[in-house]
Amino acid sequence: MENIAINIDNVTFFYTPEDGEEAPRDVLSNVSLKIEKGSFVAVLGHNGSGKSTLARHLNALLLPKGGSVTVFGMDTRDEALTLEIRRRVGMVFQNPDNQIVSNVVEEDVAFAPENLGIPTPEIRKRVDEALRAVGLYEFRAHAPHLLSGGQKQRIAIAGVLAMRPKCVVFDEPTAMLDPRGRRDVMDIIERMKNGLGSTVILITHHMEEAAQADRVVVMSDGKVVMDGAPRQIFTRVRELEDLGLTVPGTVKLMWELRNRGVDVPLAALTADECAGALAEHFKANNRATSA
């Protein structure tokens, strides 16, 4: 167990009518996984599959009705432990403005620390270096209103970032951004992955996103229906057809080709893997028929 981030054991969750519900609702049915530390997960699942309740239930905003969430050895039911758990797990949401307090880029980006009680010349430095690594150091003294929709998503992950987490969490972080700002997103959390060696867990509804994580879960009506590497499950083009989601561009075309008898690969994920096959079987064919 020393290798794991997250312990997700036997997670129910029901939302009552005091939350709104007209009657409980099992939302988490029976949800266990294992998130390993410096892993980069990603969660998909069509609206409605639980994905973002579960992903609340990772730095205790929602707590199980039934089984346990356990974050680096600590239990998120036991409140005792809530603002530890917070501090060793940052959440990014779909709405940057949602996540923006302050009026001043760098002001943002402090104010978690200094709720964590922080000493002011660490939050300077701790501002300044995320501010660096998400790429709005220069626009430090500006205004977040005034910036764009992918400029206020980097200023909310720089706030997480200066609070140091172990884990972040993304709860589809780029459904609000253009083409340009998803990846910058997707740039950071590679950054994040690979050289900060934070564990990643992204909701996403963008396949390509979830192409290059390590690992994808999938979720239908509360359950983990598929778990596994990217290759292995945007294999499965008709069953996750049969549960809403698509596969990467990539795969489809793959796909396509097979249906129409074109012997390629179906796990060929990024474009040059699928330029490279389709190379391939072309000179292939041509040396069958110059033979």
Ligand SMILES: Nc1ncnc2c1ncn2[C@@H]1O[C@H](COP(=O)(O)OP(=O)(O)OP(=O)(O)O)[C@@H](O)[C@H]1O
Given for the second form:
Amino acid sequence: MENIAINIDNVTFFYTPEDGEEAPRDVLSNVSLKIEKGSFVAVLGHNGSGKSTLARHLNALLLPKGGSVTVFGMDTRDEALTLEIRRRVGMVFQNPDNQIVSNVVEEDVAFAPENLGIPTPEIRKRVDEALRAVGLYEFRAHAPHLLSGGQKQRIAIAGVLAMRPKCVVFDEPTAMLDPRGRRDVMDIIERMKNGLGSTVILITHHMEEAAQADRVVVMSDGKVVMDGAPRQIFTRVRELEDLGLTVPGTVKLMWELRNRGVDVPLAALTADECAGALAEHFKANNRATSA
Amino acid sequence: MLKDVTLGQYFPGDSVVHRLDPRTKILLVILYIAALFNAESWVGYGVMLVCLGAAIAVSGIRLSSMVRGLKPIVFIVILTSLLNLFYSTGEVLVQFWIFKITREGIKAAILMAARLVMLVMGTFMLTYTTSPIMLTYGLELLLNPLKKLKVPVHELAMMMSMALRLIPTLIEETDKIMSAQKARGAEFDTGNLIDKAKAMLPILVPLFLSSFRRADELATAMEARCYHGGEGRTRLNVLKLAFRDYAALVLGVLVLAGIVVLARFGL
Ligand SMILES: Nc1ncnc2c1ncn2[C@@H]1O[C@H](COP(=O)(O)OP(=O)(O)OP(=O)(O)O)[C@@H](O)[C@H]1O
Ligand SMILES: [Mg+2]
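Return the form predicted together with this ligand of this protein as a structure block, the form predicted on its own having already been given.
What follows is the entire complex, opening with the chain shown before.
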């Protein structure tokens, strides 16, 4: 248990129906996952598969109806621990416009430390540090609504970093961003994992982003249906397609080549890897024909 | 067209007026309004005008921004002046049909217009030179004693700052929805009042729905960032009264006293 950050044990959840609605349907059913400290886990799944619902269990925004969630040794059902849990597990949401609370960048980043009652000089230190970490220190006195989508999302991340969390959950943080904003956000995630040693959980519909993780969890209809290293998961092309998901473009290319009888390895998660494998294949072919 | 909305507008700057504590500025505006309502004569109004002019000059806010903000109240100013003009008794100067214009009427009309315009300009000095967050923070501190009477002061201040935070987003969104409706042939500038109101309906419905969704998401994001009410909250920027705040408040009280004394002597 020592190196487990979050232990999700047999969790079941349904949204309590409003009056006049039919009986509730389980949105999560018997989900169990152990997330190791310092790991980078990507969560995939079709729309409505329960990813966001699961994410909200990790910082006690939702409480399990069955089973339990233990965060750094703390049970989320214990109300006395809610704040302690939330300061350790930060959360970044999809729409940056709906998570920024102030008309001034630095005041927004300071929001969480202010709520935690941290002394003023220390808040200043954390805000400056967090804004430098996302590369927006020069914008500290700006109005967030005048910045680009990618910049706004980086401010939201800074607002979470200022809590100094041990784990950060990203719920589709790049869904509303352009390629440039997406790359900036992914760079920050990479640095958080490597530099700060944070545990990162990334919910995404972009397979290329998921391919950067240490571990990929696939959900379908409220259940965990696949769990493993990206290399293992993304080579199960047929199964993923049956679940309404795709695989990274490079894996797809290899898959189609193999279907046409070309003998290339399937597990090429990046463009670099794919090019390497193809070059290898062509060279071998050339040698074979010239010999 | 919605870009001109001045509600909640703030012009960042580094003047003495900007640097005054928001609490000082709120109190000064209250003193200013009290003095304005006690002023009765040309002399009294003259003193107030000098005070306002000095504040504007020091703040570095352009007079054009001040005047632009007056647009929405032009109608009210004209209406009240006209009423004052015709409904005063005294020495008759001109008379036609049922109207008579008196010397006192003219004076009352001019002073009433001046009072309204100066009142609005004075409050602009507060909102133009204070960031919304600081304004609500100042208000919260000033109202803090009411907490003893179980008034939810922190909650009210938080609601106000969230509203101010959402205004730019909602304005942007309204613009977007209007463009979308225009692209489908909706017209907002033609027809009579009822036609215009009808044209607004397809904007208001999506705007309402999306603001509820936004408010819900914002509340979740605030909770995720450990928001749990005002208890035990600290601040990045702490307000501290400086010498200039005390000086400004003393000056404000002196002006009010002066105006009251002048009024006593019929000036
Ligand atoms: N507040 C709510 N009240 C009732 N039902 C909800 C609520 N939020 C989500 N649901 C339902 O729960 C199911 C799972 O939703 P969830 O948001 O967890 O899915 P998701 O995997 O995050 O999907 P997406 O990829 O679209 O973000 C959906 O069927 C959804 O309709
Ligand atoms: Mg979701």
